[in-house]
Every structure is written in structure tokens, then in C-alpha cells.
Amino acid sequence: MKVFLQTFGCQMNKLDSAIIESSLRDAGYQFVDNAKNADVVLLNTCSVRDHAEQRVMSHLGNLKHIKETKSDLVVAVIGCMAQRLGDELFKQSAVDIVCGPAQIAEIPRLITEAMQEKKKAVAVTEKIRQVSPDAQLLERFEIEYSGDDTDIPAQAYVRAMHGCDKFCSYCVVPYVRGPETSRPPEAIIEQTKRLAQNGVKQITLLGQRINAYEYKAGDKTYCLADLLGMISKIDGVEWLKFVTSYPSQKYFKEIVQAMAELPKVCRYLHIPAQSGSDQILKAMNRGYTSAEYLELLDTARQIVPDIAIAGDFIVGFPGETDEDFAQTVDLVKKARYKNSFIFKYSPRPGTIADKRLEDNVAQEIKERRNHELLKVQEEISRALAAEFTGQTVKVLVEGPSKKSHQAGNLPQLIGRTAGDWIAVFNGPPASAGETPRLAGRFANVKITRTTPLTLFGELF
């Protein structure tokens, strides 16, 4: 049987699609890049935003009209947006199967049902602020992961957390992924034990507050810090990184403190802020000031003064002055993050935000905010990368450039340094047949020229 599956939303979700690729591959299905040639369409969904959403409303209605022609063909809504809204999904005629994220493992078992029974079937945790009744199945579907399938050579993702327990006030997580629940410092061993000898070189660890890592065992309480330590063993692994940190005092000192110490720890920190305005972080109910937040960046950079860290932004929530606009344009400005993710606020259904407060800043504000400050940030991003000219950097190859061009016969290859820099550079020549080979390994690029987001050089 032949599956098309296509992923939006964070690292989580493509770890999710991973995973079950590799379990339905290993189960004899046949992956294809298009769902007109699929017996079996997987939507693995975003509930974060309500554009990821409709996106996938949109691709349902596609779904649709080849179900008219092709009415054998099973489609699965699975992730966060299957949790967020169950069975109201059936309403789009498309779809079969609905599939929360703690219910992944059973991916398997509903695809078949579904072709054999003819019948519709749901998976979604009912009270998802409870721990799942399926977690032993769905940590043994995890563990078995190999990374055989992974996109990017010789890179894969390891979940250490499920969950959240923030309840930022316009986000939706915690409603959809569930409570904050620490993997077992030993089965996030073994899995990146089998990673390493499948090749893997680098591992990121997954978690929605990857710091706040906590696992007791008798007398032991394991730290992210200590993990870190444990994995950097491994034989096999090269480089190690980590996302998407919170901005938090416990443990933060530790965990830059083992990147400092480890070599094999990348020294890279992926920290949202989300504003600059503490009114505005009040009410998102992030639970620090702006001075507190900076004041992390000094100990991570006094710590480890050549780290590269990257931020996350929300403009136009609801409140938000010009002031308060203003101060998030000063503190993007003292953070001197190398790159930052930045939204336009929508509201969330089920959240504090959606309930309690008005949208009530214009779609026009959000738009002029949100390209002034991307503004800023590229100016930012432009000085910080000018400084890598001339320097020689470890890069990890992942493959030719999706802009490839081809100068003689010298392919243009893409690959990321240990600060998550993307460097764009031209391999060996293709008659060598060294191309493939140098994806999912490392190589030292000399960078002749650089732009906001992208190092370019030559292979040294």
C-alpha cells in the first residue's frame, strides 16, 4: 500500500512523522510525494496557529475532490489539530481516521480497520490534562525508532518531554500534548545508542520546555544537564543540541554550564521571549520580566561567550500599545539574537487569551509590527553573520541546496554549522561522485560572503 503523509508545525510533529513512517515502512507501506498516487493520505497537523489549521482544512478539500474518483482512499488527520477537535473533523467528508499525538502508536492498527471495516474511527485522549493510558505502547512504538528514515542525513530528533504545564495564556499546547511528562534518562539512551549506530552524528533533543527536564529516580533526580552528560558518550555522536528552552532560572546555569564543559554539546540556545513589554508578559502569563529574560542571555553568554541564540516573538496581542511594541524593538536589540521567529497574534480557541481578552489590535498594526521588527532583526542578523567572513566552520552536510544551481559541474550544497547557521556552499565535482557521499557528513567551509540568514563559502 502506498501513504502520502505530510507534516506542518514543529520539530515535535516531524519527530512524530518519523516515527511513524518507520513504523509503517517496517510494516511493508510504500511511501509516495503525492497524494494523488496514495492508497493512504497522513496529515500530521499544527493547532498553534490558525493559519496551520487552515492549511489543512484547505488540503482536505483537495482530499475531497480525489476521494469523488478514488473512494478507496483512506484519510488520517493526526496531531495536535485531531486532539483540539476529535470528531468534528468527520464533518469534513474526506476524512477517515482522526488521531490524537499521544495515540500515534495506534497508527497502524486504525489504517487497517479502516480499509478493511470501511468505518471511521477516533483516537484522541478524552481528559488530555491526565497522563495517557497510552503511554507504555507509545513509548515502546517511540523507542523502536531507528532513524533509518530520518529527512536529513545522518540527524535525528529524540524526544525527552511530552507535554507542557505552562499554560501561557495563548497557547494552545498543554490543551493538545498534555501535562509535562520526563522520559526515562535510560530509554532516551538506548534509543540514541541505536541512533549513533545507524549513523546518526547529531541528535536534538525534543521538548515543548526541553530545560525543565526532570526525571527521579531513588535517590537521583537527572537534570537536562545531566543528560546531556550521559549522551555526550555515546559513541558515535557527534554533536548535540536542544529545543526549545524556557526562560527559566532552575537548571539554567547547569545546562550552559555542560555546554560549556562538553564539546559535543552545540552551542546554540533556542529562548522565546515573545515580547519585550512586561504588561504584555503579564498577561500572556509567561512568569518572568523582560530584565529577568536578559538577564539569562548575560549568564548564558558569560558562561559561553561565543553562543548563538535565537528568540521567538508574538505582535499585536491583545493590549498591546505602541509602548509596549516599542520595548519588545529595544530588547530584540539588546538580545542580539542571530535569527528570530516572529507571528502575528491569533487567538486560540480553549485558551486564557481567547476567553478573557479582546483581540482588539488591528490586522493592519499586526502587519506593520510584524515587518518592522523582522526589519530589525535582519539588520541584527546581517552584522552577526558579516563576522564569519574569512573564518573556516564545521559544517553538517544535509544535501544539495533546494536553490541548487550547478556552476560546471560543481553542485551547490546546504548544511548547518554547530550555531545553526545555514551555509550554502559548492561541493566536489559531480564526476567525482563525492556528492552523496559528503550528505550526513561534516565539512570545513570557508565563507567568502554572507546575507541575514545564510553563510556562503567553499569547501576548505
Second form
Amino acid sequence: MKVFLQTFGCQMNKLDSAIIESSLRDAGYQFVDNAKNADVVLLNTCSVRDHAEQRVMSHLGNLKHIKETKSDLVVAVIGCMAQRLGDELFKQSAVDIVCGPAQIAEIPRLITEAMQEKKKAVAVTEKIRQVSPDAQLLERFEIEYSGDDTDIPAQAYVRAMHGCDKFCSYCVVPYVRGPETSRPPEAIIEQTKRLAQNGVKQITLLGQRINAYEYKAGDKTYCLADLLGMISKIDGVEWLKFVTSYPSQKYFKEIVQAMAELPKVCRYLHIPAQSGSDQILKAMNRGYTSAEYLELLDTARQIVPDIAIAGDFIVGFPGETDEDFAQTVDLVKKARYKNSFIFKYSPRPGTIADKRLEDNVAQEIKERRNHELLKVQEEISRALAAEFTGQTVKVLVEGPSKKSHQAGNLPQLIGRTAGDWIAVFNGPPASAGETPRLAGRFANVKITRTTPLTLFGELF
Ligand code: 5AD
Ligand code: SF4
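After the form predicted on its own, can we look at the form predicted together with 5'-deoxyadenosine (5AD)?
Up next: the whole complex, starting with the chain shown before.
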């Protein structure tokens, strides 16, 4: 049986997909890279913005056509959209299985049933704000996950936390991924040891608010700093990253201190601000002011002066005025991010912002602010990138770059630094057969030129 699995959205979805792939390979399924050659199509979906959902809907339209000539094809919508829409998704005639993120351990069984009994099945938790009854099965799958199915060699995501309790007013995540729960440190350690034994060198711990990690065992409470210390001791793990951080005081100093003291912990913090206007931050229910946010960045830079910081912003939140937006521009300038992810506000059904606030910033103003903020960020990124010229950086090689071959037939490789900068460099001549072997290894690259998002150089 052949499966085509397509993943939309964030790293958490990529991890879920890797676990699903691993469990299905164990059950004897093969993976193909095209829906037309598949017996089973799995779409692991994202609900964070409307655009992501629309893309899935259009795929479902195409799958309907494929099914007209291939009626045995099983189509499953999994992930956040499945949880959000439930059996409403059966209005799309292509859909056979709907399975939420808390239920992914059930996927092998659901596929078998769909094939044998030809009935539609839905597996979403009705009470998503309670821990799923499948949590134990999923936990077993996570611990047994071998790390073979990641898109980047020698790197694996490890979930530290499920869900989110923060309920930022614009965000659908707490409704589709359920309550915030931290996995026990011993499970995370066991899983990480297994991954390291399988050759994984970089571990990225995942959580919607990873710095809120907290696990009580007897009279000891473990925070993220403790976890970083424990994972640092595992042989084979060389780089340790964690995303995404939430701007809050609790444990912040301890975590940055751990970054300063533990050589394996990468000096990189992804800490979304979302807005620079206190009024908008309040309407977003973020729980901090722009001054408090900047203080956190100052603390981080005092303890780890060369830390690379990335942010997220939403422009065009309901009620955002030119003055509010100017404050966001000001914050971006002060924060000096290495890069920012900038999004136009997209109302999500069921969220507080959608229920109580009118989406009253015109689309063209959202576009303009998006563009302007990108420009501001680009100049900062350009200046920060330029500082690397002449330096030699260590990267974990991911593989050939998209524009893989250039004149002279040297394959171009792509790698990432500990601070999450992308480096592009010429690999050894293809004839030497070294290129595939460099993927998943560390390399030193001497930087010769830079653009805002990329460092270019030569193997050193
Ligand atoms: N509209 C636009 N962007 C959003 N994000 C989350 N919810 C929305 C929304 N409703 C952005 C935030 C978050 C990132 C993952 O997606 O910036 O940090
Ligand atoms: Fe969404 Fe806020 Fe939770 Fe992040 S912290 S997942 S933005 S609710």
C-alpha cells in the first residue's frame, strides 16, 4: 500500500507527520511523492490562517477528480483543520477520514477500517480541552519514533509540550491542540537518546510556549533550563534548539543562563512580539507591554551577547491605527531581529477576536503595512548578515540548495548555523561523491558575501 503525505503549517505538524510516517512504515506502508500514485492520501493541515485552510480545500477539489477514476483511494484530513471542522469536512466528497492532532496514533487503524469497511470515520476529541484518551498511545509512538523520517538529515524535532493555554485573542491553536501539558523529562530523554543513537545531531524541542515547560515530579519541578541541562549530557546530541518562546518573565533568566553555560544549546531565540502597540497587545490578550518585551530582549543580550533573535508580527489586527503600526515599526527597529515572520491578520472562527472585534483594517492597508514592516526588517537583517562577511561559521549541512547546480558543475549546498542563519556554499565536485555524504554533517564555511536572509561562502 502506498501513501502520499502532505504537510501544511508549523514544525509541530512536521513532527506529527514524521511520527505518522514512522508508524505507517512500521505497519508496512510505503511512501510516494505524488497523490496520483497513492492508495492513501493524508493531508496534515493547518488552521492558523484562512489561507492555509483554503489551500487544503483546493487540494480536496483535485482529489475528488482523482477519485472519479480511482474509487478505492482513501483520503484523510488530519491535524488542526480536522479538529476545527470535524465531520463538516465530509461535505467535501473526497474525504473518508477526519482525524485531529490528538488522535494521530489512531491513523493506522482508521486507514485499515476505511479500506476494509468503506465507511467514513471521524476521530476528533469532542472535548479538546481535556487530555485525549489516546495520549498514552501517542506517547508510545513518540518514544519509539526513530527520527528516520525528517526532511533534514541528522535533525529531529522532539515534542516537549502539547497544546496551549494562553488564548491569545486571534489564535485558534488552544481550540485545536488542547490544553498545555508538559511531557515527563524521562520520556523526552529516552526519546532523545534513541534519536542520538540513530545519528541525529541536532534536536529541536517543540512547544507552543516552550519556555513555559514545567513538570512536577515529587518535590522537584523541572523547567526548560533543567531539560536543556539533562539533554546536553546525551552523547551524540551536538546542537540543541527550542521553539517557540513566549515573552514572559517566568524561568526566562534561567533559560537564557542555560544557553550561556551549556555549549550545545544554540544561541537562538524565536520570541514573537506580535505588535509594538500596548493597546493592540492588550486586545490580543498577550499579557505584556512593548517595554516589558524589550526588557526581556535586553536581559537575553546581557547574558548571551551574541544571541540571534527572531520575531513574529501580525499586522492589521482589528482597530490597529497608523499610530499603533508606527509603534510596531519602532519595536522592530529596537529589537534588531535577525528575521521576522510577518502575517496579515486573518479572523479565525471561534476565537475571541473574531467574536468580539470587527476585522476593520482594509485588506490594502494590511498589505501596505506588511510590506513596510518587511522592508524595515530587511534593512536590519542586511546589516546583521553583513557582519558575517570574512568570518567562518559552523553549519549543519541540510543538502543541495534548490538552485543546486551552478556554472562549473559544483553542486550548491545549504546549511544552517546555530543561530539559524542559512548558509549557501559550493560543495565538493559531484564526481568526488562527497555531496550526499556532507548532508547531515557539520561543515565550516567561510562567508564571502551576504544578502538579508542568506550567507554565501566556501567550504573552509
Ligand atoms: N492571523 C494572522 N496571523 C496569525 N498568527 C496566529 N494566528 C493568526 C491569525 N489569526 C501568527 C502569529 C503566530 C504565528 C505562528 O502565526 O504571529 O506567532
Ligand atoms: Fe496561539 Fe498565543 Fe498559544 Fe501562541 S501563545 S499558540 S499565539 S494562543
